[in-house]
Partner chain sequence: MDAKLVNPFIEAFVAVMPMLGFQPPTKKNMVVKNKYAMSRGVVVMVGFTKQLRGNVVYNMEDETARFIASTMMMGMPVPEFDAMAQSAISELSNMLSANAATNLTQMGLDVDISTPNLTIGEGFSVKISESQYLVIDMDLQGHSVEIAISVDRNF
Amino acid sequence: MIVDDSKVSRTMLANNLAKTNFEVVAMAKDAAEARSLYEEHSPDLVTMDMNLPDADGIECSRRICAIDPGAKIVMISAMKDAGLIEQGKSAGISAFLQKPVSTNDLIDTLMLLCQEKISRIAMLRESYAKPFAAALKQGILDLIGIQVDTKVELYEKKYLEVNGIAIIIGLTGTPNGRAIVYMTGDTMKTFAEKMLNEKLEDEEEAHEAAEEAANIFIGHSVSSINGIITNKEMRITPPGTFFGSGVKMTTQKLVTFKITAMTDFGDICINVGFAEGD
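The structure of the preceding chain alone is requested, in the form predicted together with the partner chain.
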């Protein structure tokens, strides 16, 4: 997120960032807007101008850190002196750059601040999310005899919205979290019919089949993780099943991945989330 009262500065920064892998999710022109946009988007990083019409950049940073103590803020100002740096640090600012900023300096600073987060996400993706994708692929093959492609994506939305069925299985141990297996009602029905090899009239039977499948997907995922990472045993809770429309599940305080298995009767997905911190 870019916070700057000058449209020219915002545009220049946005243009610089457009050449990188960083994405600008929001731009604020004053402290009030910065606070509300921060809440709305939870950006990974904030660039902060010193001069804002309703408060200075230090006060604005203080307000952002009040909402999120883990906020990563880079102050970009024309002036950069020891007094400003000291004040800024106590307000929660992580780094200081002087205008005009070269693209390289900007990227280096942003990368450095993100590193902790990026490496944890990369670790979770490789060691934890990918086994879920492999277990989903194998599970679908075992249960209904279909080869599917799967993909793993970092899921950054605040909610997972489900229309159909969502089976939640809690993960305890390290890291703890939860996995949600979900699909639409139609996909569930077709999947259950293929699994049981008969036409189903009763929706409850389809729910049960989907729950059983979810248990297999998640159980196998966790077994495979435990087989590789032996000192941190993960366990799974019994499933809780939600069905209906517009079911909104929060992803707050979790690093989540969406794993999609694409079938010709719809996607079968797992949203797996791991608690932040260790």
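We call the rigid core whatever largest set of C-alpha positions still superposes within 1.5 Å between the two forms. Numbering follows the first chain given and starts at 1. Note that the coordinates shown come from a computational prediction; the quantities given were computed from them, not determined experimentally. First, how it differs from the form predicted on its own.
- Core-superposed comparison between the two forms: the C-alpha position of S221 differs by less than 2 Å.
- Core-superposed comparison between the two forms: CA of T190 displaced by less than 2 Å.
- K72 is among the residues whose C-alpha shifts by 2 Å or more between the two forms once the rigid core is aligned.
Hand over the structure of the form predicted on its own; the form predicted together with the partner chain is what we had up.
There are no partners or other molecules in what follows, just the one chain.
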């Protein structure tokens, strides 16, 4: 929930959050509306302006905390000094940011406050795996012009077995890991022909097209993540490609997600795994 008397400030914050997996469930322009909307929506987090027409942000925070002592409130104000912070903490405010606040600082602060409520797996799913799913969906649309549905699932098997092509791309930075784009041979051939808009007789051309597509899917995924969390940049390594039946790759020591794009000529999948430590 965003609390700010300025429509411009509310809109700017909402636009910043629209680039992330946080959802704005309510926006309030004064303390009375903030209290009412908090009771109605029970948001996980609140951003709070200092200057409100009917009470200041500290008093508004105090009223919210009277409803929910566990409320997570981030004060976003043009002013930030020791006295304000001390008053805010006594009213139940969890964190303080100074205007103009960068998207990166805002997201880092919100994620830190959410860590008590979400597990590492949930954090990786929301902040990292879902951007891979969005990039896969958009990449397929851009490359072959079809809309697909995607799903994200936690992958708990010890091995990934591939029958067809597997393109492995390393992920460096924070978090590090690897992504595997894979599909059956028949799906690869149809996808490559749609991508190149021609019939392919040479299987090697289909391999090269699939590898180029994988680079696009993973590159766009990482760029999307880096656009939001800019101080923990990820990078990708050159791809390694395997083709065959019963190819097994370990998923141990990784938190792994399977992302599936469903087409009428077969599934195109990404198995993305992140190292268990930071």
